[in-house]
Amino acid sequence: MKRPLAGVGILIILFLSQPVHAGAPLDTVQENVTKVLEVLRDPALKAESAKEIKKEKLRPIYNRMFDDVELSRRTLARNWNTLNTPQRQEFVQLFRQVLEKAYVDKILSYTDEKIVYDKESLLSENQSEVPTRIVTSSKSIPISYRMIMKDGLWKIYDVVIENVSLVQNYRTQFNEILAKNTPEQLLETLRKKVKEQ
């Protein structure tokens, strides 16, 4: 599978937001970006030898930030229904690992770019979109976080970078695989992907 969405815009794509007590989606994003940046900016973790420690500190944030099931279900779309319950559970776990491994180095390369938060927009009673921008010395990169409220918590279910949706991008890849292969073969592809990285 190809690696989508390269560049500095990936900076905090996967380690952005962990759930907090219900509040405005924008507040949730801001609060949790701060938590991630504290890890990335920690002077004690600047050395290359501290890379694994940074990953360990970011991993719990990653594990809690997304609605993993919602992300997986939306990514597979109609194909979600072709997986049985154990296959769905494995897909959720494998997809999480693929995303983490694909983007962790990009996140760790954060070099103090400025993050600007724009006004959130409610998409429905329990869904919202929070637009942000990463501002570098030469350009501004728009990143929008699509969020859903479940059990009183706002969680991310999609990230849109420069008008490219993470969910849509992976959906295209998985649709191509499932057009010619079984769900078990998709899972095997993901298992291999996780082992290779």
Given for the second form:
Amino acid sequence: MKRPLAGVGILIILFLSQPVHAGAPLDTVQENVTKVLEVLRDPALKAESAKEIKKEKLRPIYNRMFDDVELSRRTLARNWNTLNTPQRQEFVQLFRQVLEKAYVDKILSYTDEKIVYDKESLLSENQSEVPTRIVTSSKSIPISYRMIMKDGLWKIYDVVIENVSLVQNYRTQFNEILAKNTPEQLLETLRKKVKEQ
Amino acid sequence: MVRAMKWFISALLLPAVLSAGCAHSPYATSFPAPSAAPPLPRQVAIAPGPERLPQQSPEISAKSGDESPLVIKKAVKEETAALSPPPESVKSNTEMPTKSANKSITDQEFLDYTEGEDEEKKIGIADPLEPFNRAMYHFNDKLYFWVLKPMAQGYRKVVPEKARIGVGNFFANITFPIRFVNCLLQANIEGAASELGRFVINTLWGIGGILDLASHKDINLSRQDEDFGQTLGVFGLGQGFYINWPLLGPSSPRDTLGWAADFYVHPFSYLTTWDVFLGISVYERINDTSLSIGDYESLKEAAIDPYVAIRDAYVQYRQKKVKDRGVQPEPPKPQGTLSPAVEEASP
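Next block: the form predicted together with its partner chain, after the form predicted on its own:
Now the complete complex, all chains and molecules, led by this one.
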């Protein structure tokens, strides 16, 4: 009886100690980006008509990679508090759709680009930044992922493209909108934005 | 003669502007955007009404400041949990005021989260010229879609990508004095040396700068994108406020002055007359655009308010550049050895 328990104990220790491992954020990004690239490069999905299938396949990867709520909360910052719970839920959903529509075509268009991973840096004990570069024929685009660890998982809460933080950029926009409008009006703007595309 | 006058004027102007600017701390002049100003206005009046109770917000934030980090962390968890249950529409109205105190704690926690977050908070710019700037945004937008983009597309059809990259390299190589001088002004000796090395290598062996051999992983001298606007930033001059110039796009008093100063170091301003310089600049712009068609479109597409999005991107980008002086932005590491992994995407 004692041995299995010891085994479980070791397993638990291994499991618990894993997130503290220094390479974890980088590994997580790398693992997920590799999965994304697998979908993008899948020869069976090369046809233009397979675009929707690709999108479907990318969604679960996105869910594993990103912390939607954290991203939304940081984007709205103090304005987050002016939204009630259902509004927050809707905001998270809408914002996610806005981002998907904005970036999915760009992501699907990647072909011969190379991705280089640089050394991650810890921002605090549970936050980390993983710098990467997308190297194309004419330039190299730095993209950093800011990550937070929750429940032992590293998830992305901000993407910094060419030194411009996505969260910060939308925060400025939402700040201006919410200075003159109610949260409901902001949600309406987002609903329209999601529909129009 | 003319050149001497130019120098004289700039020599007169610069110290004046500098001394005016140096009274401030580096980012003191970059006020938060107007909208960011109202402190936690609708904090308490959460659910339906626009009625505001601003006098309560300082109290709440003061309170939250006293909370220990542990409590704050707990509050975050609670809040995330609070998201999952289905909406309780009527009830939430009455409960909100007490809840909001908790929420402002998480909000505080969120804003002061890391140093990185804190710095981000300071990013922002005053925009007193917003009506003019917005008009110019629309002008530049039309200019892009009606003139610049069609020209760049036509040009792209005729000239192969490799040649266009070569042209881009050539122009970048020519403007070496700007980067070199600004590296020196920022006391970035390493950067200046790197620029000098790049210029020699690319001019002599890169066919007059058409090939960027120096960026190759074996030589590994990266371009130091330093300009006088950044130099002024390093000296402590803030952006001031936002100006969106017709044709030239996003800028500020500081960066506009930077352009003017860099113009005097630009070799073409000595070698050619200004109308030729203008023609070359237009060509350079078309060449650049041909290599980045789609970037502006996707930026605009992604934005809720494209004008604000571009303004913020500009401010963030410039601030980061000033902060990163002397740091090699993206050293191309030898693949497979230093970088943990290299993903090779084959078409």
